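To begin, one chain is listed below as structure tokens, in the form predicted alone.
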Amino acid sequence: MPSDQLPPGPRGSSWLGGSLRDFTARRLDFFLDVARDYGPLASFRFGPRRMFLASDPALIEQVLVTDAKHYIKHFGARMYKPVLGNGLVTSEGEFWLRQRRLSQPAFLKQRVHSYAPAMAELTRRMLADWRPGKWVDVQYEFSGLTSAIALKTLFGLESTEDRATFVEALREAFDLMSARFRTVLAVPRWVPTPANRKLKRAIRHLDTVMDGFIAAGKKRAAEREGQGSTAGEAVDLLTRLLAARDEDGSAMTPRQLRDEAMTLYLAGHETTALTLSWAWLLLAQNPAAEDRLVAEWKAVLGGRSPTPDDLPNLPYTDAVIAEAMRVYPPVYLIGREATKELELGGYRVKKGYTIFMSQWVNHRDPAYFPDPGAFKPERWLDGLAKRIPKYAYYPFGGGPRVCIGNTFALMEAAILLATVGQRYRFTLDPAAVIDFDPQITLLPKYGIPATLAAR
């Protein structure tokens, strides 16, 4: 029988908002301080909310595997529904269950290695841009690189001047769902406060551009059909959304096609520049692991960007990508919602509980990666992921909803590094702040300044 009691746990610094105030001020060290002062399984809570951190891999298993169908995306997931709508992030049950049935095969992975043409291609039109000794922000630069790829792979579109308002407006509208987060009781978003009308304006612009993208991707792949189709083409992903069909011959709605290509647009790019800015730093504090990368490239390579084909042959740049998403996991958290009573490590899940688990505690587990904090991407050239738990290392999630587009982001991770990394090195500014703003995603709060250096 599960126990009545609750797991050990912070008691939090205040009466009303238990362990929220220390969770916004410090979030990262407070999920670490929480599993490594009480254990596994701990207990705190949010406001009225009650929380519990699993660290051990098999309760996470249990949760994302064993238990899933009990589950659902907690609370703060749910609040960025307003801009990602019912997509296959905030979707639950058999309408989510239909959309991932609709969208699974435009990830197959034959579709998925016909981008990697037009992800080579775009990066080489960015370094175009670039000079020796040229200060760039790392993340900015490859922020900027990928979504120019979403935009091209999801729907066929050139960069346009839509998509750079168009992210600014994603960031406000997050910023904005961020600090809705952090508050115990937050304001309804019907009140008219100066940031719900901050959040209002940042919503109808994206979804104005939204719609915008949509169709024109729509014409573009009329015209497309209209011509015939060319051998060995890339076929977008808004055109094989628009074809897919359910078992009973249904289609996607207008509105299910926009929240399902908001999704994607976003998951498409702001992961895939965490892990190319991440990785780089972590590259320019260590030099020798950057020294045999490019060996690597130099061996395989020889200075062209990378095909499908050539990623087998490029263990230690896999070795490096896996390694920066340990240190620095773009996506550093994800929560779980009980739908009914449950047990966890022993102890009883109430209903509308919420189950934690980190992705930056995880990775920095000592017992599963010795010297956790250092950049060792070695560590992954002897069959280390193979060894240890499942649920040890989750870059992407785990169980039934693991990401959809893992497979597309470490394609294009590799053709990005490779490409650009054969061409430049950075030099970061000697007072540089790095700092995290950990918020749907891992971001440097300061961004990485850096000086090109050519090869």
Ligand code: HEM
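Bear in mind that the values here come from a model prediction, so they are computed numbers and not experimental data. Positions refer to the first chain, counted from 1. Only the largest set of C-alpha atoms that superpose within 1.5 Å between the two forms is called the rigid core. First, how it differs from the form predicted in complex with the ligand.
- After superposing the rigid core, the C-alpha of R258 moves by less than 2 Å between the two forms.
- With the core held fixed between the two forms, V349 has its Cα displaced by under 2 Å.
- The two forms, fitted on the rigid core, differ between the two forms by 2 Å or more at the CA of E168.
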The other form holds:
Amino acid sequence: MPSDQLPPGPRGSSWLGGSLRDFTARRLDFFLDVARDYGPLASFRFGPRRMFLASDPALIEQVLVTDAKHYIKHFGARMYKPVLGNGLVTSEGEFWLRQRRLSQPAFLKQRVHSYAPAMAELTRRMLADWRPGKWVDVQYEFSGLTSAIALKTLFGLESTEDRATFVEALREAFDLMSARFRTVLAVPRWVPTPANRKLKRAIRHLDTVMDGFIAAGKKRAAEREGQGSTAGEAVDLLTRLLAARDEDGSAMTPRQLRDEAMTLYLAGHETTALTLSWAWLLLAQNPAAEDRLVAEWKAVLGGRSPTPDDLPNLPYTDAVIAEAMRVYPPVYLIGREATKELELGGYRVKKGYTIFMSQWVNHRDPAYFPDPGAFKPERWLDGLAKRIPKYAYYPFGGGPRVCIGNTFALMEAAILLATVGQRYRFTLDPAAVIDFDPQITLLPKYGIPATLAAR
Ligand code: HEM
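What does the same protein look like in the form predicted in complex with the ligand, given that the last one was the form predicted alone?
Next comes the full complex, and the chain you just saw is listed first.
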């Protein structure tokens, strides 16, 4: 019988808001403190909402895998629906399952591998504009590069003009959405306030841009029809989604296509850019690790970009990426909401309760990662991933809703790291203040300012 009591936890600094203010002020430390002070399952409130923080890997597995069908995404994830629509990240139940099945073949290893040349080529184009001595914000540069790669691999989009239009439309919609979240009591979206009208216009603009991409994709798909294709051929993801058919032969509607494409773009590019940005910061701060990495590239690649066939021969590159995502996980927090009364760790989880799980907390657990604050790629080289519980390290989440793009992301990270890193290293600005801005992803608050030096 689960206990009727709540798990231990902080009361929070305000009677009305519970721990909301503490969370808003210092989210990363808030979760670390709660896990340290109250143990594997802790409880607190955000206003009237009851929250648990599960920090024991076995409890995380129960939520993400064993009881997955009784949980939906938490309220925070649902808030982005106006922009993301009902895509893979935000949809639920049968609808989600159908979309996931339709999308999955586009992410088969062989298909993902077909994007490697485009990734390397777009990286080389970025490098063509770089010179030793140039000042860069690492986060800005890699965000631009992964955005270009996402638009090329998703929509077959090459033109920088189209790219700029899309990125601008999206930024506007997101800025307006974020402003909406910051207001405690947002006016419902159907009320025609100036802010709501602006948001509506921004979303409509975004939809028009997306419709254009989808129409172009349809044209490409029609051209390909009858030509026959192979799994390894570099066909953009949108064309693949357009061709996807359910068991009953039905395809995605234009609305679904728009939502899935938007979701893939948003879920895919910034997370990978952050992996690279944090990796470069950590490498710049750990020259011995950087030397070892460069030696691996020299031996295996000799100056060229890696192909998918090279990846198994780049274990240290792999370890650097794994370790960067451990120390600074791009997605540092995920959450689920119970759809019925459940049990977790001996406690009762009532319908509507939210369970948070934080990569930031788990990836810093000294029980599995001695000296957790230190960047030590070596720790991954002798089978650590197999020795620790599965949910001690979960940068891509887990269970049925595990990241669909993990192979894509890991390949992209390795190709970009090696292509850039064989030409340049980053000298951090000595006066740079490196801090975190934990939003949906773990952003650097003031960027990562650095100067390029020839390797
Ligand atoms: C290093 C890069 C990435 C990281 C750290 C990352 C992390 C994650 C995490 C933690 C989740 C699970 C969220 C949850 O359980 O609530 C997720 C889901 C997802 N990711 Fe990624 N991701 C990355 C790259 C990508 C890429 C490149 C794509 C697409 C091209 C992508 C598409 C998605 C989608 C569609 C989902 C939702 C899957 C579902 O619910 O069925 N991600 N990602």
